[in-house]
Structure formats: structure tokens, C-alpha cells
Amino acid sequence: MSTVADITADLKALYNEKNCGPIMIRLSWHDAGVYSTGAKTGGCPNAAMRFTDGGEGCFGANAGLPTVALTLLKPITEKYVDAGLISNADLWTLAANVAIEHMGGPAIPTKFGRSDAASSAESVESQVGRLPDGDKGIDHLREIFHPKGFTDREIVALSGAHTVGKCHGDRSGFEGAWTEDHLNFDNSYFKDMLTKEYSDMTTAAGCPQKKHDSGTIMLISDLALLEAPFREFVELYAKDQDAFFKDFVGAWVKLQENGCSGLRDSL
């Protein structure tokens, strides 16, 4: 058995038992997430969030990350990367994409060689312009994700993953779940966004989001999607998951590899 397929039967072995494929996810997705060719330049997938002297371990969007996340991979971590087998940069990266499949979501594959960061020097110098802020619209993501190289359909196809996990007014001051079933990677979020009507309401934390009667939640960022020419993408996904699933993998590899260079297919 090769070390990828033992990481991988630890990492399924864990979200069998912590139901924490979501927040896995999110940490690759705010590792590699960083990088920008816009105003804000550079940025990689490269583990620096786990300094909290400062850097990125510190961002106000990476809150329960450091702790929570890093806590639930450290026998893993202690495991293979302090045994020199993999970096932790290439080990949040495959924990997403088993969660990802392991939830019901698309196979994806993962390629490897990231390098880590040394200390938290090494960390971008800002959120700002860089990672989203789920109370602003079309314009923001826009501003966001095009100096990243994603198109409006990526950026649709991106946001279906918040069809998996909830919102922790501790961490990002908004408050549930996408979808009814937070564990099931599909395109209900799609289709909920589709069907389901929305009130306004403002979190304890002070956050606008939007709620449905059955208790799930959308963002303001979300609902922006139902603009054109983002809707038109939003419609094929509700209806064709298959169509979902191809274009996230594409969308979703070119997040995790952005920035970096010298990938490659093992270990």
C-alpha cells in the first residue's frame, strides 16, 4: 500500500468518526485561496496558517482553522509530516479532496510537492483582497477571484461547495447550514437557492445573512449568484449535478495549484 492510500484511509478513517470533511475543505480553500495576481500580488498553498504569532494563522477569515482544524489533523500530521513523507501544504490538500469524495462529491485528483512556510513571515500581508466576505455581492467576487483566473461559471461552480458544512458565529460571525444535509457534497445548494425563499436576519454576532423556514441559511455573497450572467450557471448546476461535478474539479484543482510550481503526481 502506498503512503498516499495509508494518508487516505487515516483521512476517511477521521471523518468517519469527527464528521469533519467541511472544515477540511475550508482549509485548503483558505491556504491556497490567498493568492492574486491583482492589486495584491503572490500567495500559495504553503500551511503558513499554522504560525498564530501572526500572518495568516491570525486572519480574521482563518478563525478556527488554526485551532480547530490543525487539532483535528494532528495525529495525521504527526504521523506522516513529521515523519518527512509529506508537507503539510500537500496534506491539506489531499484532506479536502478525500473529504470532498468521501462525502459524495466528485473524485479529484491531487498532485504534490507544495513546500511549507517556514514561519509566519511568510504569510500574505492581508486578507484584504484576497479571501471573500460573505456580505458583499457580484462586484466583490469579481474583484476576489477574476485576479485569481476564474471565470464567473468557476466562481459559480466554486461556490457549490458550500453545499457541505455550516457557519460558526464564533469563527466567521455567520450563523448555519447551507443545505439540509451539511455532510452530503451535491447541488442542493443549487437548488435550494432556486427554490427556497429567503428572509433577511442579522446573526448575535451582527452578520446580515438570509434564512429559510427549515433553518438553512444563504449568504448575501450567495444569493448574488442569482444575478445574470452568474444565474445561468447556477440553473445548470440544479439541474445537472454532473455538469456541477466536472466543473468544480476544474475550478477547484486550478485553486489548489495556483501559485505554485513543480507539481507532481506522487508522493
Ligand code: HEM
Given for the second form:
Amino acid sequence: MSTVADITADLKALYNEKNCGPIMIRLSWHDAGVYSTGAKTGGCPNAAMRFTDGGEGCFGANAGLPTVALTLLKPITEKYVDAGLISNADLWTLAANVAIEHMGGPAIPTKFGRSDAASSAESVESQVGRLPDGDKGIDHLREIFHPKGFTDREIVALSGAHTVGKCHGDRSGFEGAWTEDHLNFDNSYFKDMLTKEYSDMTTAAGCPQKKHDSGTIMLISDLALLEAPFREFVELYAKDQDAFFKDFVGAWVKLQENGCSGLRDSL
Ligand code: HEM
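Could you present the same protein in the form predicted in complex with the ligand, rather than the form predicted alone shown above?
Everything in the complex follows now, all chains and molecules, and the chain you saw is the first one.
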């Protein structure tokens, strides 16, 4: 077996045992998602979050990633990264892509060749203007995502990742899962948004969010997608899961490769 196939098999075993695919998607997204152009420049997937003496490992937006996600990944990191077979940044990318497909989502082509930051000094200066807040609306989403090269349509497709996973009060301050099967990567996030009635609530940590009687939630930033011109894409993806998967893969691969150069198809 190739090294990628070996790592993939170990990741799937980890996900079967711990049901932790969603946090690996968030780990890859926040590693890559600091990239920006315009007023903020630089940022690329470089695994700077593994340093917790400063920089990305200490950003509030990354709460739970250096601790929970990296602890879960540790045995695989020790086996492959410490042996010099893959970088941390490539492992995080692959871990997310394996998680998405393993939970029923689309297959994602993974490229390799990302370099790891050598210290927290290689972090971007701050999360502000680079990573989104869950209690804000469409102007904020555009301010964050347009300088990364994403269109309104791609913002909707990427947000569809919230079809899996949960918010944790001790990490973000928000609480609950978006969909009824938070380990199934499908288009139920979009279906729910269009069909469920949500009411306002404030979490124990004081964060405003929306809840449905079934116990699922939406962030203010999620329901902002019901406004024009985003809404037409929500409606499309709710009707046509293949369209969601196709658009998601395009936007997600772009996100994972933003700010990288010289990537290759194999390790
Ligand atoms: C559009 C703006 C976005 C906002 C405001 C946002 C906000 C959040 C928040 C507050 C959480 C909860 C973290 C926690 O408490 O554990 C979360 C979790 C998550 N986010 Fe996002 N997010 C956004 C976009 C994205 C994107 C682009 C992706 C990936 C394509 C993504 C994937 C996830 C996943 C998979 C989780 C679940 C993590 C877990 O279960 O531990 N999010 N997001």
C-alpha cells in the first residue's frame, strides 16, 4: 500500500472509533482559512496552530483545535509526520478530505507539498478579518470570504460543511448540532434551513443563536444565507445534492490550496 493509503486507513479507523471527522474538517478549514488578499495579506495552510505559545494556536476562533483535534490525531502524527513521511499541514488537509468522504460526502482530490511553520512566529497576525464570526450577517461573510477569492455562491457551498459537526459551549460559546445526523455529510443543512422554523436563544456562554424544537441549531451567519442573492443557492443545494457536492469540492479544494505553491499529486 502507498503511504497515503496507509494514512487514509488509519484515519478511517480513528473516525470509526471516535466519531471525530467534523473537527478535522474545521482544523483544515481554520489552517487554510486565514489566507487573505487585499487589506490583509498572506496566510496559508502551514499547521501554525500546533504551537500554543502565541499566534494561531491561541486564536479564540481556534478554540478546541490545538487541544482536542491534535490530541486525537497524535498517534497518526507520530507514525507519519515524525517519520518524515508527510507534513502536518498535508496531514490535516488529508484528514479533512478523508472525513468528508467517510461521512458520505464527495471524494476530494488531495494535493501535497504544504510546508509546516517552524514556530508560532509564522502565524498570521490575528484572526480579525480572516476567520468569520457566527453572530454576524452577510456583509461580514463577504468581507471575510471575498478577499480569499470566493464568490457568494462559493460562500453558500462552503457553509454547507455545517451539515456535520457541532458547536461546543466551551469552545466557541455556541451550542448544538446543525442537523439531526451530525455525522452524515449530505445536503440536510440546506433543507433544514428552508423548512424548519427557528427561534432566538442565548447560550449559557451568552452567545446569540437560533434553535429549532427538534434540538438542532443555526448560527446567525448560517441563516443570513436565506437572504438574496445567497438564497437561490441554498434552494439549489436543498433540491440537488449533486450540485452541492460539485460546488463544495471546487470551493473546498481552492480553500485548501490558497497561498500554496508547487503542490503535487502525490506525497
Ligand atoms: C461561513 C462562516 C462560518 C462561521 C461563522 C463558522 C462558525 C463555526 C462555529 C462557531 C463552529 C463551532 C465550533 C465549536 O464550538 O466547536 C463551527 C464548527 C464547524 N465548522 Fe464552521 N463556520 C463557518 C464556515 C465554515 C466552513 C467554510 C467550514 C468548512 C468548509 C466549516 C466547517 C465547520 C465544521 C465541520 C464544524 C464542526 C466542528 C466540530 O464538530 O467540532 N465552517 N463553525
